[in-house]
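Given next, in structure tokens, is a single chain: the form predicted on its own.
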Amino acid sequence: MTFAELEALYNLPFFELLKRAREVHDEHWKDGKVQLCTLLSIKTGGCSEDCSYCSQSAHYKTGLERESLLPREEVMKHAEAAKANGSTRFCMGAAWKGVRGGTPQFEQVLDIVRDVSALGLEVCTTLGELGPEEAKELREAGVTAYNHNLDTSPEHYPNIVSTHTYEDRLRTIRNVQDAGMSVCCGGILGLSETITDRLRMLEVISSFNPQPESVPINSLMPQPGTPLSENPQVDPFDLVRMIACTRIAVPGAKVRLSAGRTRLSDEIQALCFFAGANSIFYGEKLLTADNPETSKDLALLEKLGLCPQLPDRSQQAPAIDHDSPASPACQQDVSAPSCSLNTGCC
């Protein structure tokens, strides 16, 4: 969708708004269930990168203890607890810029990403910037899915991340695409950015060709020692504004209700869910923040009447649309304010 387009339905009066994405949602979503993911972090602290709102960034001082990657039974023990409470997929995130193929560090996570998969939970993973090769790897060990979220607007971005750039993060999304996995990507409101830096950013999403697989919306957790420390609390109406335009602009994807949900009351996330959000991270953890626990999770679906997903193991990225006037990932011109998206390379 364009910028413009993406505008005039964030500004819709708010009832509208939530009608038009619960048809969409309806549409594409007939049986009404929420998928349950559970995220572990399996190396901590100590990045190199210096994104602003991350207290694992070696650049502020947080007070986060650094932890080197976890060993495979570690890992594991929370594969089997996460599968014995409902969840489908599990993530797995590690505090570096990237990888690199060769490494034990790598080796040891494609391990890991194989024994997990064998528990037939689907595998996501999240370790920064990668190359096609270790894609490719990643796709043949089991990975199922690959977050690489954008954060916000190509324009805002620099005052965020000085350390790599929005080029880079498309890069990588392109190598996961090619290589066969579903892209999760999404973004982080509160990083003090506008409204319009909003809906750029889901603009920049929404022309992926093809479309993520899963869309995370975050709202900031203010971690002590970042600079964004001080960053006021995400207006929860904004939030289910966001949620509506995403499940509208990407209609086949699953929008992900994600940090900042411990700050939302049962109502809100109630409309949340029925503006198009068919997604949580489940568990009592998100990487270093705390997420709600798992009993009051499933008490609220039930009171909504929504039930868990079941795991997608055969799921592989959607096919380039060639009709399609979006173009891949990594073809954006994500320099211009209002375009299509369709010309230029990064």
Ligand code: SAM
Contents of the next structure:
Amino acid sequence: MTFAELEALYNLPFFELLKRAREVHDEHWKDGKVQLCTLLSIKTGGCSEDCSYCSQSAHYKTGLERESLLPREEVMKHAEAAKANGSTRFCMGAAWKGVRGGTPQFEQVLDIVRDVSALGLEVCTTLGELGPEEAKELREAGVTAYNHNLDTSPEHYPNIVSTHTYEDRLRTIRNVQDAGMSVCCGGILGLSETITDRLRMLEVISSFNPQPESVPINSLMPQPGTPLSENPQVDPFDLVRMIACTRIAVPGAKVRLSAGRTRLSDEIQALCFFAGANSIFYGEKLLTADNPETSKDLALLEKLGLCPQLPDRSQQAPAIDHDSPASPACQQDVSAPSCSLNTGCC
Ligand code: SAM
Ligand code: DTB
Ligand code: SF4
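Now show me the form predicted in complex with S-adenosylmethionine (SAM), since the one above was the form predicted on its own.
Full complex below, order starting with the chain above.
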């Protein structure tokens, strides 16, 4: 979508925007389910990058304890628990600038990916920059989606990070797509950006061909010691508007209501689901920051009659559309057994 189209949408009366987003959502996501993803930080802190929102950057005194790459056995315990709790996607994050093929650490990550993949979970990784070869190796090991966010507009990005560029981010995303992995790409609200910056980011993300498979919308969780530690909370109505615009601009993507839910009321989260959010991070920890308790999330889903999604076993990346930027089809595995989370919907 063009910036002008996004701006016109964003400025609609609130309920008109919600109505339009809901129509798009119902058309593309007929089952109305919510995907549960579990995150694990497999290598924490000490990152060379200076992202001004991040607790893991070595440039700031955030008080976070550094940890080296977790052993495979430990990651597997978390992955098995995530599966048992009903998550269908396991996302592993590492605080690195990027990865290099042939290093012992990358080989260890590939081993971990192979084992997590064997559990039948969708496997997502977010390890920083990737070259074409590394992307191919991750894909072959079983990574189905790679998370690499643009985070804000190209114009605002240099105010937030100086150790890599927007172009670097776009290059990694291209490598991920070329290797046949799905792209998970979104951003953070609350980085002192304008509404124009948010919509410019959405303009860029919606122009990807293929469009991303998922779009995480994070709200800044201010981290002590970082330059943005005192930033105010994002207006929840602006968050809902952004979710609605994302749903319309990237209709076939899962829109993930991501970091920051601990500060959102049930009512605002319900509005986000209505506006098109259909995925959350599930589990009491994100990478380093808090997330709602699982029992609270299950209670909310039950209250709203929302059912957790089953795994997408086809594990296909969205195909390039040569005619138009139309969305990929819903790839729900209808032959899989129904859920067992007792949220009251199925
Ligand atoms: N190092 C990798 C990278 O930068 O892509 C992966 C990890 S990084 C923590 C993944 C994403 O988490 C960031 O792009 C950002 O969108 C989000 N994030 C990080 N810190 C955050 C914070 N304090 N509040 C909200 N979102 C945050
Ligand atoms: C994304 O967009 N959000 C997740 C996931 N991708 C890796 C990470 C959120 C991190 C929140 C801050 C923290 O836990 O340190
Ligand atoms: Fe490092 Fe990623 Fe944090 Fe930036 S967001 S400091 S690259 S872990």
